[in-house]
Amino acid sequence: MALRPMEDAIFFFISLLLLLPSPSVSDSATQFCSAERGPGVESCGVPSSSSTRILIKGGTVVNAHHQQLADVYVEDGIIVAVQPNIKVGDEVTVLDATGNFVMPGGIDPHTHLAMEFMGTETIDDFFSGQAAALAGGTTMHIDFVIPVNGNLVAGFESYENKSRNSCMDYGFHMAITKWDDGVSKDMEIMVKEKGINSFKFFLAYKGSLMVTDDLLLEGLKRCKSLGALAMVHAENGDAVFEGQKRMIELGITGPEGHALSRPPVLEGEATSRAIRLARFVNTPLYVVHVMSVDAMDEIAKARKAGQKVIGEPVVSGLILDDHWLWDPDFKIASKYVMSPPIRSVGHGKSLQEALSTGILQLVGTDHCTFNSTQKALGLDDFRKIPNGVNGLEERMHLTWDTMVGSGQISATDYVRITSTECAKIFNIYPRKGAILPGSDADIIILNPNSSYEISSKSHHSRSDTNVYEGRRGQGKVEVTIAGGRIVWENDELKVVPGSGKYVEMPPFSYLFDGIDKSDANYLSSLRAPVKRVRSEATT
């Protein structure tokens, strides 16, 4: 089994990056297209920054391991220098970051853009969703490719087309929805030729995306052999189906029925089952959108026992509670429907504590937006409400205010949970997730004293609703630099459709370190097979 490169190889890689030319990007005049524009319509007109040289002066540069007062010099999309008092010549754009934090741009590990789901398609595509992300300080995301009739290659090609208008860097996870020899072979193609190093298995959505335990076992074994990370949506789909029938029989058809039909115990059970199967196979596991104490406790126990399990909470689960689902206004209640559901008061605070102590490792969004018209598909039956909430634009702000503003974590921890840990898990560090010489120039300037207010009237998503409507906080991203271009400044978004790059993610991240040794230890511990003397049967 291959192992990830040693640290000296990483630094050699950084040195090589300094010598590589940056891909050219069109400087055509562009702007973000308003939420009201129709799908496929491009009407852009604000000129984007054409400077390939940027100096960020006087800020506190924060990485996951260290922070320092320093300048940051960027040239042709790459960070060239990080040190105090950098001197530059003319034709350099200078940004004054005095009193502010200079940090790696956020990486959202969990999004669904242009996803066909529950009879409709998410309202945010790879342009509008990414534009919203940039306005909120996220400079890369990893989206989930859904196979076409179970076919991985067809699914990948479909998402290649969907992402042509991307305005920031992105990567792909791949969902597995069926199993046969063709899927197994295609997984190898995805890893070795397409830059995908993670595969997701849905234990929910019976009749559509859900996989059974035998399929999950096959998938876990294949992931291990390829050095790819197995991911699970952990809910017991069979029990959820039973819970849905129970609610309908009780006459509960509104959005509250969604949460009541899939209680935390079902998330805890599926999380426990997936963790134990991953331990049986001896492969790392990533649990997406951890929403309950039940699931978090299972992850905590596994990690304490030494198992390699990653837990990903999402912003909605950290700061919202389920009381909105009982709102008498269907438009309000339905916008909070997602799976696993937003939980009752208490779960969010426990997840925050788990995040601050390292039980959970990074923050995603599960950004999967549907507008009020789409949500109304389930007006008379909660089972037909498209599942999903927003978060791409709000994640960095809300995480800062909730976790750093409350004193639960430090600025360096913030960088770790919003950027660096994701880059390490998916094996693209230090290209992403760091402000180091040789890293991509994906940078934010965050003013800890600046305030914000979230509203569907001012956000950049195409959705007409926002689950964080009216929320105010401290700590605002005032500048976003993506690929060495200033794309957000002075509350103005300057984006170029097609300027985003697909980021290939190699297999065998640090999570696979030591797997071969533990396999060898397991085999040596079996003390089997035992050689036995056969004796003739006596009569």
The other form holds:
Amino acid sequence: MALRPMEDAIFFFISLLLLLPSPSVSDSATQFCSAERGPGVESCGVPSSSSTRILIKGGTVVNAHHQQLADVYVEDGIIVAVQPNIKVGDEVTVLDATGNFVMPGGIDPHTHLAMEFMGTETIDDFFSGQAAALAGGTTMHIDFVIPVNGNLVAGFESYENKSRNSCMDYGFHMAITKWDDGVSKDMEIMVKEKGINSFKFFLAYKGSLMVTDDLLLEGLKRCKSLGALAMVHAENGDAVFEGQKRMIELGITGPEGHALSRPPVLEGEATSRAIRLARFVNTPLYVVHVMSVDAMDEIAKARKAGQKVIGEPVVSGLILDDHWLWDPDFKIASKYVMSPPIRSVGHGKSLQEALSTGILQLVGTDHCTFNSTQKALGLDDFRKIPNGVNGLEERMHLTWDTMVGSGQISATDYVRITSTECAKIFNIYPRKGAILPGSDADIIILNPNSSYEISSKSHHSRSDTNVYEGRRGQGKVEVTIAGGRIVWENDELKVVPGSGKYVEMPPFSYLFDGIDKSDANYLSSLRAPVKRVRSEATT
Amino acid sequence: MALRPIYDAIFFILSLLLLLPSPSVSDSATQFCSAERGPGGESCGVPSSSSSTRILIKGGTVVNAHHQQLADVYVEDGIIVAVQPNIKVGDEVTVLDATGKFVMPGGIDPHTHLAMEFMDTETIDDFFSGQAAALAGGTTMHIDFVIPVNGNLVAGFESYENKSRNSCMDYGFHMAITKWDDGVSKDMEIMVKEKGINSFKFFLAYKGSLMVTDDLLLEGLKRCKSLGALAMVHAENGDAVLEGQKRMIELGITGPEGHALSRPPVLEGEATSRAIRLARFVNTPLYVVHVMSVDAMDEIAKARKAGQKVIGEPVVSGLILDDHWLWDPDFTIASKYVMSPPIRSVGHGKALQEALSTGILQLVGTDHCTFNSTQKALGLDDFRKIPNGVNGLEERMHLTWDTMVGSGQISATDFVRITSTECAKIFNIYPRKGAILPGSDADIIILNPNSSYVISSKSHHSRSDTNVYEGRRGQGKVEVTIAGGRIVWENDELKVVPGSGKYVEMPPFSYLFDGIEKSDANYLSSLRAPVKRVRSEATT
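For comparison with the form predicted alone, produce the structure of the form predicted in complex with the partner chain.
Full assembly next; the chain just shown is listed first.
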């Protein structure tokens, strides 16, 4: 809450900029100021007009279904043509992509921008988080609306306000934190009128967000009837609470206590439970931030049995390990605190393997940033360290380097796990997640031979720390086009607050295909009710 | 509750019998009346004279879980004195010829509910009739579940002390935990240290009555661990069962098949997975009662593969029966198969047998919890009101032998292990029970592998008028049962004495607790915490 005044001031400043007349702004990139650095991000971009026609020449166009050498022509924010040797006039901005990959912009299925949590609010709001995303090749994200005192409508309105300064497209999931007829009714309003097609249930955070099994069952049924995807944060909240008490009793109050208090077995448990309850209701399930082999094994088992379960690893879980939480410097250790925790060496590699073979389907971030001052709220008690790590800007780069650079997956796979699958799951494909005529012009150009080094000194998040500090990688997003505008080029951001559009996501994605048939099969398999004559003994 | 008068009347008769003087009773088996049949069974036994306390079992194959050998077994005053070939004794000893037969420890049933008040009625078998049936089937001890009275453990224990006064064989108690407060926690210690209870059961099903939530289960697991008591779980997700029941009623499915359909294997697998992981989190042993499905068994197999101390108990009905009976058009037939977790579809039973044969599952119980057809008819219009439970105490040894040994899946020594020895070890009463060794209690059966039988409610010894194994034939029959050194079953006749059964106190810290302190110490040293931190500039 202490951050609010600062945020309001920034928003006010941005609003002033937007009100300035800008008829004479040219399409030259140099007209746009360079990207801001560190906390206190500001914008200086304005909507451009003439840059809405773009030709990307000579690159390898990669879709999840196919890759080919082709040009891509964009007009008014939409991809108009994808084919070799497109000829255009002079008024078109031409980008040379020779030797580079031209791919759909990333879609991050899991972010928390401007979220009030654990007595503070994430340092990245919609504008700064999205700016960072664009600099890293992500052109859309789906954030989680947190209800206000359990009220969905109030929560939605709150997030409408939070997202007004957006500079890229975004969608919303919504958390369900209590249950009554009002919530059930509001879920329908959200799906039918507000463009939300997924609801998240927390099995952790006892006493605040956690739901019990009976509520989860009601939620699963309601999701099924609305064609909305049920999502779970899978950790056993009762046992986490117990684990936290255990650590405090042992005198373990530092960040390592966070990992020790909520071991993988509790993530495996809750994943197993959620999957089975979803099977019982026969509705698709999406498990967010799969962090452990324990949880992944449950997903693998369910998928082997034909169940529609989606598993989402996040970049931190794929790449990092928990040794950082034991760092003697609180500032370093605390920045790795997220839930479920980053696991010990071995889990990440297993998650990569499962991701490479389709056991897990897409990569998120759970981007939820708190700066070192905020993290210090838990200096004497790990339970008070705001949970969350960065990742929105790093996701596309680190996924490429880790998964494609290592030879674990192909470029088409890369597009699938960073963009296409997300668009399909949330039912906005092929508007998003593809480079096809008619798709939104959310495009990145990635140079596989260009390298980078990640640092909080140069990243675009407002946080003063970065969990990937000092990490080098190869395969760099050199150009990001969002909604048909070049927003990232020559290491410079050219973003416009308010230019991002809210993307309504319709219900009944492909995951719901066949549910009615399997329900019918279930009913006919019951062979019930049995017609009974009452025997003598019982009458 | 409607049964209470009958029950009281029977108890009164029995009490009268016990008061009769019987100084001149000889040790001849013919002096004892034959066993009662069907409901309303009565006893006519009396304490046997001193001369029958010496028994020699000659020429049989003595089978223990660790070894089998041709040997004689000599019993005196209720204790096994010698196990060796060619024992010579005087004339005053009753000699039983076991040539060509197996001489084995009497069965121990780890899971029964006698005289239990449940679902607005009470099980038709009380301690006397249930135990009489057990003895006729070669089981010489059982462990019943004390249900607390309004959550109170002491009151529950006193209630079961009363219920079990008419016992005719040895028995022990588990205790259910149905609520949590400081009183319960304190009473658990009393039960363990003063009352001889070393196991506590938590129901993850029966929402609104017995069910506990995860936070209570965690408290219970911790308390069990500190007391050296074994935590047991009935593993079904009670919230989802309630949902499943609603679903069936909404679909118009009100008959017994609705029982099975409302609580499918996935819900048993879920709760088993959950209980196992919470027990791992606390690092305490776990005992999963009535494993009925592949789903639950898979979880146990996975945990054991990972070195976790988890015991899985299949029950005879789950091993042998399948759920087609629940679809029977005759309610009387269908309803007698209603138990929880439900008897599963074809395939589950065979998989459980296989897991039992290789030690993935460790011992066989029954969950004997009998209600007669009149009681079952309480749920004539609504399966949710059918009292849950099936018989099995009398049939367990026979059917386990026939199914597991007769089919070649396990050896005779394995049979002893899964029907007796493992139970005695788990509940820390070995080798007093579960073995034929010098010094062990003289709880012995003689099984003739060539003798056959047909099971029927017409001839069984339970008070129920139905039997879920009605008409089933098998081979390998218990011809003699010796309990506490007395021949109580011979020539198809029961000779049982109400009040002769002893309460067996079971001490805490069974073998399952061996090494727990070491693994706890390893856990603590693995934490590498707390980390010593200097506060960096940025955070001070």
